[in-house]
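There is one chain below, alone, in structure tokens, taken in the form predicted alone.
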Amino acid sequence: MRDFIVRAEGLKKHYPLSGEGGRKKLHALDGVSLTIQQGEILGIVGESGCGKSTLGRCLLRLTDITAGKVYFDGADITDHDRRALKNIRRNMQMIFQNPYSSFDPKYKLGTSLREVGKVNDIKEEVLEERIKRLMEYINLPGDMLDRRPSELSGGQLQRLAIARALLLEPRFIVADEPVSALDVSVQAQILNLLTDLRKEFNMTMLFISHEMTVVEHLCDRVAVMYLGRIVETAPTRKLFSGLLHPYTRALIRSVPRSHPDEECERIILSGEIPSAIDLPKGCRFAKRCPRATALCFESEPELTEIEDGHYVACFEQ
């Protein structure tokens, strides 16, 4: 088996409301467990405020952890203070949804990633070097570092966010929705550039999306987040045949038709996401689930191994 880089154990996230005296808390994390393998691209699935983003950011360590375990390499990272986490920092990097607001306009682009050489304290030559190399990578003319942010388009801005990232050869990335800012076409050459650059680099990614081909297409391993928690994980391949939390199934029969005489049997979920702030009892799924029973109204599942690598957190199973 090979070596987990990221491990996370009961990790926790809440967020103190203001004006509540302390008494009510946001619940954007509330208990996740997960393992990321060497190499491995492990997707992030789930609709919006399920907590994907805030998970990738206490995995770096860019936000505090209010309970639980974050391991990297092998080493608790959790109470980290910020000295200690720089020198890990070049090994952690991220790749954030919207291309324009991660630049600063003010500055050239080449600039920008000379100035994350500098700050890790690459020698110059070095650097360079580094910097012609990934331009070739990501098939862009080098006169493009001379351009500020606003002067280039969606993707071409992405793939520099990409470069920038790798420019310190880290061993994980975390790519926050990369190319749901981007038009169809674009996408797909970002998605294929991410393929190829993984190759080449071996590149251990934490990708979090909610566009369910998108995951089919690139990840190893996925896992639905709902409210906060994971309550499927698997394999792709094993998960998108398997289908065994109605969430899941839900989430992926949304996906629209490649044609027009495709047969699907769309599960149209009914009510609201319940609230973040005050979590009902039981299973957070279950006044939205078709398949309740009273049982999940009482308690909530744990995550169990159903069949090899592929666990669910659902009574039904």
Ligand SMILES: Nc1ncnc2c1ncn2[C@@H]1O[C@H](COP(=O)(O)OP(=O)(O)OP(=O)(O)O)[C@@H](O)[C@H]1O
Second form
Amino acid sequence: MRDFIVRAEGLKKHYPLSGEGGRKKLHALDGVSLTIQQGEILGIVGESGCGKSTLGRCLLRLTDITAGKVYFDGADITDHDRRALKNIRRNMQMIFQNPYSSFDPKYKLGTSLREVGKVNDIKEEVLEERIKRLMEYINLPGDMLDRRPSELSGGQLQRLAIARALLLEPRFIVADEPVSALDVSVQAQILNLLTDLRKEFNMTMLFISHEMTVVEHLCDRVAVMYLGRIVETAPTRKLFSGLLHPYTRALIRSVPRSHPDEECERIILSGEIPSAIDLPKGCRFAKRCPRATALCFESEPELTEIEDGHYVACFEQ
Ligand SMILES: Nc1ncnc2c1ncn2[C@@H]1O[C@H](COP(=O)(O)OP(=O)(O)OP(=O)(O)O)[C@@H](O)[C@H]1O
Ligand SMILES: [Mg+2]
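Output block for the form predicted in complex with the named molecule, input the form predicted alone:
First the chain shown before, then all remaining chains and molecules of the complex.
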């Protein structure tokens, strides 16, 4: 059996809604199973609200889990309390979308970075050496550490957020839309940096994005989410060459393509995403799907392996 750093089995996160006598709940995650191997970058894509961030937070156990299991490095951490989690936290880090909210504006960046080391009992010499090395990797001069967050550009600050995430040499990183808030040119720089760093540090990462092109560039494998579920997952190249789920096709086609032939096949994602509170019967995508049949409105398709490593939840396959 292969070694998985992270494994989720039937993960559910439901939020009870106030004002409905606690009867109604929002199904942010609704039965997600996945594995991430050492050194692998798994991309998570899907429209806003489909549960991407919730998945990241559940895997890092930053939130309680309604049902299912999360394993980290072979250990079941589903019910770990705060104390038990503290011991593994340094091995799991998160990079957020907005670098300005990742740092305390009051402190110089060097102070923020060193604080992370101190709280985690890293010896001062080791810490200084690591900071120096990371500043070289992220290609920023050391004197940037004497500045405060407001004195840096978004791209520079996101580099520092990445450095801070790597400071404890974590085994697993969740990057939640780390380039979405940046200019396109800066996005490319940060993606290139992540590509270089993964080679250097053999990073294992969950990379969340709602942009297919970004994920295509960086990830080994991609999972497409729709309303709290994975509807398709495959190695990146396989997914982009033979995408099968109508939703994945729509997501990819919503990116303008240069090839005129592809325009003919274009599926427009129309219609509202159904509510995650009153979920429709059958396939969650059926209402917006151009190929839906009566069966799709009756029962929900399971995620099924159709060829090596390529899973799809659609009756058409
Ligand atoms: N603390 C919370 N309480 C109640 N509902 C929540 C909470 N956090 C998230 N949700 C809901 O759970 C669903 C999934 O949210 P999530 O933030 O995971 O989506 P997302 O895919 O990351 O979206 P985006 O691309 O906009 O970041 C949404 O319907 C959201 O409103
Ligand atoms: Mg999110």
